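First, one chain by itself in structure tokens, the form predicted on its own.
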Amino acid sequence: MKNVWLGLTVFCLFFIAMAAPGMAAYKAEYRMSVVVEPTSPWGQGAQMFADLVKKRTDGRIVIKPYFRGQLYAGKQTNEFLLLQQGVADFALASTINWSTTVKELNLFSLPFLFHNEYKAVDALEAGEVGRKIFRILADKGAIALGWGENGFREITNSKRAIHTPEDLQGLKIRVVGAPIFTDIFKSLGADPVAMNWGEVLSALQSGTVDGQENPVASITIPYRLWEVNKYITFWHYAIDPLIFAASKETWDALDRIDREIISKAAREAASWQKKAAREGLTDSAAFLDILKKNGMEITLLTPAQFQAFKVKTKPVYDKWASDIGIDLVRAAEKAVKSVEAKKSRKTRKDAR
């Protein structure tokens, strides 16, 4: 009999262990796949995501965060597919990098749809069309726990100042591996070269590209593009937002507890991360100035000029509008209209 209750005992605690969260067969080690260096706010964010996630859970679920693209071999593009197959169990992730994949994501490299406006984009993820997003992630296999930033997109080159689409004309641009990319930049006269972020800086230096686009705060200065890129033209053309995420496959394997915490961490590490990465972007003059001291010569679009990209770049924006979903695109088009109507509402009654 004592044997009997000596063998019960044990199966219970054994069930109850099983049972309580954080207990069940969790890795050791969690991936995570992130595209640049840790020092950057991307790089920080995803950091800051691990480091809240091993604190709340006292250790229990640790992340690693891989930087450079390590996950990935070679091709960021590729790096949807690690989520989808549990190569890597969270991400840390561009819209751009993910939308080969998901065409839905081209949303957001439409030319010129958000104005420079932070709060449109703001808007949008916010509502109808963030949430569906997310929604399409998850059937694609990646849960979206939360949405940062990369910020607008900005050009640099090596040859001649940009204020019009003729100044594009025969330059060698370094594009990420993204169709709508290439479609973009030949529409403006430009040589459009798709290669690895890895391998974009020794292009720069010896020449087998003029220059590149990408946001400030992440690239420009982090990577002293100054040394290879005399120029540089604000023109904001594409906005480039980060999604936190998990591989499904390890999301399921998960407990309700832990992923509450892990989403909690998410949106808190989100939050933190876009702030820092628009940072002075919204009031650029502390990023200008570093440019200028560094030796740039800096070029910022008029409306009248602004108005000539966009209308050279509107045959790319309909098809590719066609491509992503026209439902999807005029939901993101009122947004945008709304966030304007408001702003011009203030400024007429702030002149008053």
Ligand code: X2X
Given for the second form:
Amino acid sequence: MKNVWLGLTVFCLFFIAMAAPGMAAYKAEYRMSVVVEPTSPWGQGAQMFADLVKKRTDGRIVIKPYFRGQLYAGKQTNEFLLLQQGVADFALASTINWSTTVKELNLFSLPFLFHNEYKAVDALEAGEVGRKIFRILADKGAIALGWGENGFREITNSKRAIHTPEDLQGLKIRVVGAPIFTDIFKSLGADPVAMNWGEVLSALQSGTVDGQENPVASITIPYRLWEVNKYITFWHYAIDPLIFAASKETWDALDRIDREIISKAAREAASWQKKAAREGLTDSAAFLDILKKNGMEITLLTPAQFQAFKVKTKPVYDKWASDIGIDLVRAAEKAVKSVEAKKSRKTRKDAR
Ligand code: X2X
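Mind giving me the form predicted in complex with this ligand, seeing as the form predicted on its own was just shown?
So here's everything in the complex, that chain up top.
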């Protein structure tokens, strides 16, 4: 009997010793970086992820979203560094804000590449391109857990309706501090001003800038941009995917079961978040109504008008394509073509 007790005690001590390093490494609070307010689908997706993790780990892991970019103190393009350094444990981040550190992410900002083809975006994220991007992120210190979305970025301004590149001449347009955006707006004859999101509303109010570009469901509506900008043009010129991610440092200190719980919660929150961001897409009447009721003047481009913007920005596209990596760009172009081909086959079939 004595030997049995001794054996059990040794076994328990061994077990505690094995478990202790992992347990000891757990933090009382895990910090999650979010650029925007809690009220947008982006913010709500982050909160949903945090809530699911807390519930399913029985409170072992408490993730606190720090909204409005509180963790990076001003410079949103520094967000990836926070994950690399473990200052942020998690993030639900725009690919744009990380694109200055991870150049391949500029793929999604290539002007007019996706042009409203959400299915091509989904196919890319779920396929080899998505996996390659996740591997690149892991090599740089961030474990990607799922794709969310900010949405297609549409342009608003306070001066005039934009139908052609000429309408953009001389307009001061706020852009994120990622150089591809400065290149795009310069090529269109506008005057791009790089600025952090936290400063944009007051800059629009004071007239320091005339306009900005952001998705409707995630930004224009929750931030009530009609209070500062009367005109909006739907031109779907860039898609802005979001990525749920963990700092590698944080990830490595979690045990296997908790990692699985977190991965599953991220996938669920990502799929909810993406759907919410796409709700009532661009041309949906209900959606346009919200903007109209609030006094916005809406411009929808004809295919020929759209083409004029595409032609003007082609040199920027080509310049950035080689920087991003031609294989990634060709794969994206192929995905878009295949979605377009399917669509036109369907249109022909329906017309018969
Ligand atoms: O700064 C922006 O425009 C925003 C909120 O969309 C991003 O974080 C990329």
